[in-house]
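Have a look below at one chain only, the form predicted alone, in structure tokens format.
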Amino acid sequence: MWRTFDAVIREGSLSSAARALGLTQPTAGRHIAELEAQLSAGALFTRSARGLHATETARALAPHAAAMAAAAAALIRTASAPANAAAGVVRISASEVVGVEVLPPILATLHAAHPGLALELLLTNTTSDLLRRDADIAVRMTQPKQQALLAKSTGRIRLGFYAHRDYLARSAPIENAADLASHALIGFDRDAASLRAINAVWPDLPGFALRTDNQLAQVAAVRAGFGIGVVQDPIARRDPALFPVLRDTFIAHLPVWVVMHEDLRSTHRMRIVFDALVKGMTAHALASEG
């Protein structure tokens, strides 16, 4: 019932929650009705033309339900195979850029070697709570501070300004930072942490011609020739049409860590995936030094 409640909170309707959980809509509705009866707190949701809206009681229960749903999902993953087997479910958390641009070949090699593994990939730019088991293993761009985590540094990834050759061919030459004022820059919109980080490294940047907090959209805009944006060096180097801009002027590095709960170190499939991610992300970081 709590998993259904959590899904309805996230999805906003019984039908969407039922699809997410592999249930029928009547079953999902029955779960909510049973939960309301058990709690004796009245309706948890109100209906509207746009779906279900959480009541004040439901909103207060939501974080507890999310924790219970995460624990239930972790329980199912744990039971998916014996602890000593190179098989079963492993849930991996990573940023959108890493998940789309970096992990696919790493995971393809991993699965070819261990076809019994079933990999779940959670792409989010927020930090997944490994203690709550939102994921089993995470690739993070900050050093973890929580206790009870096994963390391995895989190096640093150099970041730099890049632009497509077509953009550079039709634009004014760029010889120093002041020249950027006449160019189309691609950057963040409302992501305060990222804006502060960029300002700390490049405090005199002019305004952005394209603002988006989605880093995949930023990379795509650079590839499309919109203008100049920040791209990880190893990603940019795979595309012969992308060229560095003021490489020796604007320098920044992104630390990379592979992290999992220390209680999982004795589970064979977790260790296999952890080691594969460490190897792959180390190679990715090293590629930025070439």
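The block above covers the form predicted alone; next, return the form predicted together with the DNA.
For this one, just the chain is written down, with no partner chains and no other molecules.
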């Protein structure tokens, strides 16, 4: 019923909404008609031969329907196995870099120990809202302020300049920050927060040779020998072909937090995954030092 509403808003027509939900178009149409009849809010959509167009009222309802859908999805996840079993679905949210470079071995170990676990990865750089239950557990680079969240700090990760051995071999040596001006630098494109952070440490920015907001692409470019970029210390260290540049130049420390909704504490598998992430991220952060 409200799922149909949600789907119609997203899909734009009764037919495609019905397809997406595995219903038939008449059923979807009757759902919407019934809603419009019940709600004193008037019409929800203006119909046309090209589909349904949401009215202002329908747009106001959309986020609530989405919230309901998110809660329902979380409910289904939690119900995917008994609360005290080391099995079932757990949805983890993290940044792309963490999800690609850091989590895989952690999750592999975890799954080997608990083969019944089904892990879902939601990789977005926008912190997805745990309170809206888009995910069960999140790995974040900021300290969460919301109560009702169970959060654990797992150290911090140092950022450093790195470059590939091949690039360094064919380029001029780098003794101090001024030398960077003549090198191929890899940096952000439009990500305001990151640009500000870099600018604070390094005010006289010489200009990037490669700009992208996708941090995975930045790391990949460094590995490909494109030039010099900012990489998390523990990630760079794993690759023997990468060497630090201006080792003593401080850029930033990323605080790392593993966060979970309080309601999930009583579900055993959530705790298992939470603890594994805390352990794994702590080890990852520790590799920053020494």
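By rigid core we mean the largest C-alpha set that fits within 1.5 Å across both forms. Computed from a predicted structure; not experimentally measured. Numbering follows the first chain given and starts at 1.
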| item | value |
| --- | --- |
| Post core alignment: Ala43 C-alpha displaced by 2 Å or more between the two forms | yes |
| Post core alignment: Ala276 C-alpha displaced by 2 Å or more between the two forms | no |
